[in-house]
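The chain below stands alone and is given in structure tokens; this is the form predicted on its own.
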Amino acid sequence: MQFTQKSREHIESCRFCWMCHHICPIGNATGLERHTARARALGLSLVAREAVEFSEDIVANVYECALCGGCVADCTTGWDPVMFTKEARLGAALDGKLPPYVLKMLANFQETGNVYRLKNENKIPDFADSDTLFFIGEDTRAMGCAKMAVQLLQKAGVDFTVLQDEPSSGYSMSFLIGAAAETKTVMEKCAATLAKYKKVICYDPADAKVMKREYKEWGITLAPEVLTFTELLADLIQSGKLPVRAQDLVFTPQDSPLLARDLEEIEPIRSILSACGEVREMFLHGKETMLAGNLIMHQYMPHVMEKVAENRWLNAKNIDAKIMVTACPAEYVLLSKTRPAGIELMKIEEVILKCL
């Protein structure tokens, strides 16, 4: 496994340093010191120093990191554990060494579209053809369509098409192999199927986040413009296109990693749900705010991802929430999975269908 020099400046620095320790999720719900970033480093620096080989333990542990950059934005020194974690699974890609449920995953997106083999049952209708795109998204194709999301575009009066063969954003292989010739190839594939679109709406925060950052990483040229599903919501609730009336309901905002940091996206969420109500927050929310999940990695490390969301509920818990939002697919599902009693969950589309 060869190590960028940056990566091995960052692996050296991160290796002694306890800075973010209490910030990962992950080893917040499993309280293994193997979790944190430190502890990934330690591994990954013997590594680079041929120290030791690159072994079937520490490729596992390269893939018990959500990427969800708390430990990124933590930092006040400027190191970046999610740089040198991806590095390290592109090396396990072409060392060939990745895990065998990375492998499964990964055939899995070659025979059916999406990491979880699973094929969309719900048929989403015909739509009439139109400049600007819904972009619904692989994980909602796959756990269920944004039916609700749907109805509300209409609802708004919103002219937009859907893709009944659409295709992956390139989020889902960037998380599992990062900076491979296969993720650029699927990724330049979405790009040249949304060039004839002037406008495209990424329900999901994922592949808003692939989209609108990592194309251009990859000197992928996107025509349309990108819009997140929440900062449209927003704009079309202050146009009065969606006429939301307050009601008497205390919202606290789970605000997605992918939007708050990835993309500094805070304010749409907060804007639809003070309109809607009175939003009440988390001791860590906006950029400090904590995952509540991960779609992949429940795939291989179930129990963990659901303590990971068990631990926001706790968060929410802890300030007497009432009805938590959450703009994210993935999250919504396993905070569906974990909910306790006394607490709502809804997806930002119900709150507004509810106040219109």
Second form
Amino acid sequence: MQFTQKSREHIESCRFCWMCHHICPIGNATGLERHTARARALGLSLVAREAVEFSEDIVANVYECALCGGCVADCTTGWDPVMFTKEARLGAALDGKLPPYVLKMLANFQETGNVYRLKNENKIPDFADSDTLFFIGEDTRAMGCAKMAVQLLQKAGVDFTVLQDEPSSGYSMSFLIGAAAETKTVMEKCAATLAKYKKVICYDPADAKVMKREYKEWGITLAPEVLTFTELLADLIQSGKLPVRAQDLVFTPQDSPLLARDLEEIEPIRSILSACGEVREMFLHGKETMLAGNLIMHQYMPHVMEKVAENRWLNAKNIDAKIMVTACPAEYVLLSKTRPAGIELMKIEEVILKCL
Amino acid sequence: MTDFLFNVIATELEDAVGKENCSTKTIDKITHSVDYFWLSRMWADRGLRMPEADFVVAPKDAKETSAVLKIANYYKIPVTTWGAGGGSQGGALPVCGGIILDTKRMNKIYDINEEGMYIECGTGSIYKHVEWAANERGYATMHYPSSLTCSTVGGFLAHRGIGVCSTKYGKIDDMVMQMEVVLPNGDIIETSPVPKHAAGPDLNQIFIGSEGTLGVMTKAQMRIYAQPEERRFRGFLFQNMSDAFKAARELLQMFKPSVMRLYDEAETATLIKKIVGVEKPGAFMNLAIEGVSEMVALEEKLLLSTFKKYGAEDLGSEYGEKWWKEKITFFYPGHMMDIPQCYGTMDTIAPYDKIEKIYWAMKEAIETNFPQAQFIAHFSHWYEWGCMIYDRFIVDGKDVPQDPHEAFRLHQEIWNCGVRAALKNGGVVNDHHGVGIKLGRLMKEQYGPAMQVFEGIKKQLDPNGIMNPFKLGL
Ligand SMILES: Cc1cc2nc3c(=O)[nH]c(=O)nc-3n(C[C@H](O)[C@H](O)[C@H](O)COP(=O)(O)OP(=O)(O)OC[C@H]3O[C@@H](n4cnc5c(N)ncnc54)[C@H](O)[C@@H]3O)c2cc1C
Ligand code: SF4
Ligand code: SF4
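Could you switch over to the form predicted in complex with its partner chain, since the one displayed so far is the form predicted on its own?
And the full complex, kicking off with our chain again.
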């Protein structure tokens, strides 16, 4: 496995550094030392020195990271385990060392358009054409539901369309094999399909992150303006198109790391929730948020992912939260699976619909 | 060990802690073979493999821990307890192979007891998580070492750790109430329900500092404190360290600041200049006083008048506040010493009548015997009777042999030299980082025949010698 000079520099910095030990949602869920940025870096540094092979379990360890950026955000000196972890995934792909569960997901993607090989029961109705596209995303199409979101946009009078055959943004491929040529092809295909729209509203922060950040990094031109769903909803409330009335309810936002860290979007969910009721923050919020779930990892580490979500519920319980609110479809699925008695879970669109 | 026996033991351990919590994978073995000890890092840096455990297990509680220790005792295989590997003395390294017992699955917060003012938690909890739990209810643990985010409750107890507010709130051994401990034979015991009593010797203090050689601490009740109404900082520049010691001793007879850090001239001119921005020569001292505002105001008055008597220049609060904000930045790569440098912290402690002498003796010993080494120090944990020296040696990368065995030798020689200078002048082997494999050989030099007390306890509790062999000089 050959690392770029840049990745090597980050690996060498992290391998003997213990400072972000506490922050990893995976490590906190499992208690396993190998789930720390320093452990991953140490393994890879020994691989780079040819002291150990890039063996099956070192490769597996590279897949035990949610790429949530918790460690990156915590790092005062700006070292980036997400970067070298993604590069190691690409390396595993190039060396023909991908774990069987990754190969299976890649095959699923080729055959069904999503890594889960799931076909959603919910039929998507036909929408009239528009220059604004509501992009639902791979996770929701496979196992979620965007009905309430669509209903809300219609109530607000937003003119939009939805694609029957929506392409993948490239998020799942990027997660699984990083900057591979195949990932770029998927992204380019998506950019080409989206080229005719003026605006794309991403329901899933994962797609917004890829389109807003990774396309740029990879030199892929995306013609339309990309908005996150929350960003748009906050604007619609502000401009009076969604005339919500504050209720006697207390909401606790779960910041998706994709929004809060990757896209630095923290305020919109709060402005929505404070228009609808009171906001009670979890101790770790905003940029310091903790991941509450990742559906791709749930495929191969189901119990760990459920523990990750359970830990987030524990954080919510500790501040006596009443209603946890999320804008991330993947986190919604995992939080619903693990919801304890006594706290409600709502999607952001559900909150607004309730307060209209 | 034969392959057959290996499989017998592996399956028994899997049965004890669950398959997913027992590993023989390379990644787990590598991960637990390098801790914060310079030698282990240097070894890995040179592309060598450190001694590795045969099995890595992560029990979830005392019962599972007990099952592991029973298996280990039966087969007579070593058990090394691993918290987060943040220890700098190689205490958690499985130097004889065998089992690594990682405590981090024992990370449950069982009780936040606001009446008794403690948090009961698994000892595998990272201390920062305990702090979060306290903060969520408006309290604080007041244990703020630079490794708050990367070391466990059990690790701090095992090494007698210390945080930056120790002068007011104490060391980790002052912060613990009751503990649950699994003895090497697998028995689960509880120490006295309170830390202050006359019901015989203090069981807590037998296990605190024992570095995994006498058993595994599995649960602990750690004290919490009310958040201070106010925390005020003040920086001072003394003309020399002697004046600072006199001023500090006088102050401590009146009240206890929380933070109290005196930097020698060398550290003031390097690290402090770089991070906090103090430009003038002298010995910089940074203090924080905290608590109820009215008391803080009075303490500040006493502080200013006392330090004035000893010619300290008042630098105001800005430096202290900056230091507080940046206090852990020093430890991130890029700010911290790192390989290829060779370095170490030789913290020791002594009463005021000896402390300065120890400082000069250690400085001279290191600088004359190892002219390639730089010696810097600060004094950061203070008592009415004395204080701790946090002295470091740093050898520039270009002067560190590339050959790992030679680098190893240089490291050991510097340590022997520095610690012996401390011992000769009334210091101790270590103040708060512990002993581990790094300093085990020097324990007998400090304790002499008193060492038989530790050896006797060890022999009684761990007759097969399975618990963390070669650590603590046992
Ligand atoms: C960046 C950095 C800064 C540091 N700053 C400080 C500081 O300011 N103050 C300070 O005091 N220390 C500091 N240290 C040192 C380190 O944090 C302490 O030594 C800490 O006690 C190590 O805890 P750990 O959980 O990482 O233990 P480990 O390194 O895993 O283990 C240390 C020893 O404790 C034993 N042990 C661990 N858990 C248990 C248990 N439950 N029962 C029995 N034995 C056990 C192990 O066998 C081993 O001998 C620093 C370290 C780092 C990396
Ligand atoms: S990301 Fe930063 S804090 Fe985490 S291991 Fe790397 S250098 Fe240390
Ligand atoms: S990116 Fe997230 S999951 Fe991965 S090591 Fe960092 S904190 Fe853990």
